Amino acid sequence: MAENNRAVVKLKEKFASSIIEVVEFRGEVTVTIKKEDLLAVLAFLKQALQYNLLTDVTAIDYLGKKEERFMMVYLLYSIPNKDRLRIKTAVSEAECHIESATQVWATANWLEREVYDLFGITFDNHPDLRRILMTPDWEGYPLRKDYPLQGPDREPYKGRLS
């Protein structure tokens, strides 16, 4: 049960006002927090609870489904405790930026660059925020739900012509 998870208990003690939602699904715990408290929560998880591995950073585009269009997702792992934790925080389209987690984990550098490249979410205080997968002159962000399926300036696929 998510409420008994050691990380959730400690987070509720220290960051009770920051926690929006705690969910457990198929044995995986997800904690949704306020955007402004992200770095403090991530630093606490690393230093106090030994979540010493940031395995992935990604985003979800909820175009037209939620008030805040994007959800940032941080997947953490505690090697000593063999425990996984997912941290989520909402990012609006109007203010499409969030603080960089590179201050906590150096590996966030490339992971955040990928999110920037494919979703267009910018990371404040990132040491090298530039495209990593698409060419520098590429227009748009391919994983956004409003991005054209065929890519920019291309005819829609019409099936096999022969």
Given for the second form:
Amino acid sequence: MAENNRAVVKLKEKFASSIIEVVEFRGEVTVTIKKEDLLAVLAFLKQALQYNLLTDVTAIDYLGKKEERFMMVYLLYSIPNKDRLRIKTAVSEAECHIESATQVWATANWLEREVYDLFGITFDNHPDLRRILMTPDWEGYPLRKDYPLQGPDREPYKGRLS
Amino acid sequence: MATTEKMTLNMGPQHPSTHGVLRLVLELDGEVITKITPDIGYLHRGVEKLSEHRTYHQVLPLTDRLDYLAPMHNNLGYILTVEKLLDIQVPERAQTIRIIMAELTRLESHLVWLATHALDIGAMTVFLYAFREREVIMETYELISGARMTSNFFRAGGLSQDVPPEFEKKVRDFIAAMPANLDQYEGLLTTNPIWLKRTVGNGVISAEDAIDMGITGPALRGSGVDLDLRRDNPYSGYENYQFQIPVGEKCDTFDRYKVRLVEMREACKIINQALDRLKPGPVLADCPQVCYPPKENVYNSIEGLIHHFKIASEGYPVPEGEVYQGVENPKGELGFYIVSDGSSKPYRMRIRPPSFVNLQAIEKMAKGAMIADLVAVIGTLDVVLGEIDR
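Moving on from the form predicted on its own, kindly provide the form predicted together with its partner chain as a structure.
All chains and molecules follow, beginning with the one already shown.
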């Protein structure tokens, strides 16, 4: 179970106050932590528990579903132990920024740029925070739930008329 | 006293050696590269946004179009993620056919990589040979799915249909001829002095740097890190197959070339083992909530028609939760992360694209090199822009 997961045991010892929730679903462990402790937790997982590969960084928009609108997701993989761990932390719309994980892994650079580009979450101490997929002058953040599928200023697609 | 100043050179997005619409802004000191700024996004289609507005079944064709050189493997990654959410078991025969197609796809992707990589460096003959073999794989695709590239063949619970009887012979003949073909490519390249001059010591990235940059797949194994999800976190029954995982030592373009060539030989072995395991049986799980009914029921009975109509129009609800599934794509780890809110459409679908993450290392690998060596580095990273831009 999730409580016996090697990372969860150690995290509960060291960061007891910052863990909000531990969930296991289909064999995958997700730990939700407080935003302030993100870098400390990530660095600890990398150095002490051999989660040396940052597989992915992404975000989820819970517009109208949760109190804090965004959820940042960090997917870690341990090459020596061959297991995964997912770290999540909530980011509110009012304070839409978070520490950059580039200080722990260089690969976070482009992944965070993509989150900034598509969700509008800014990363503090990021070396090169620019849009990456959309053009530099683009307005709005396409993966937000309130951004229309067809793009701005266009009628919604109503299906074929014939 | 003559003064020199640095020059900015624009490379791409329309450039034959960038393998698609990749734009690189180079800062040059003479012919030596001092800075590389990649500019991507020319092919952005908003696949992640689109998938939030489609049923799980309708998302599948979008995945073919990510890495268009490995469509079946993309389908597999997506379908495995949906199956993990649904928690359904796939029949043995469907799993075996999936593995055959996934490995054929690996061969196809590596063949195109070899062909274009060699062509970029100036060895044109290999291109013609590799595309000759690729054509057979494309024909196999067409035989089973009706399309050469946009296969859309797998379904949650199994396959869209069983393979035709001539499939097995076609694949067996192809695999029997493949080792000799690989010898032929190697004969043209492996000891070729020009090839060695261009690849040995080019694009070096150490194991630590490669892990720090998040590189996966053959590019990581070329740097000596032994990581392959097929063995380490097996999916779709890969635990039942014996195969070697090659790793490089010198972390350069030549080692990555060797790794991919050995991988092609190993893919042939996996396909042979899978063909031996192929037994008659169903190819779709017995799960009517998710799986379409057989076509003869749809055409001949009202119940079958209603069943088909219901899945096609409403989709199927997927339990609430979130899962991630990574698969060892020919380019690296392709991952799908789906958050479900219990409806028939994904609440959020994230695609973890291997090419996107691998491309990030280009500056580290090609800084200080000549422009011609940069072309070799783009080739050895084996990126596909359809997947980078999504």
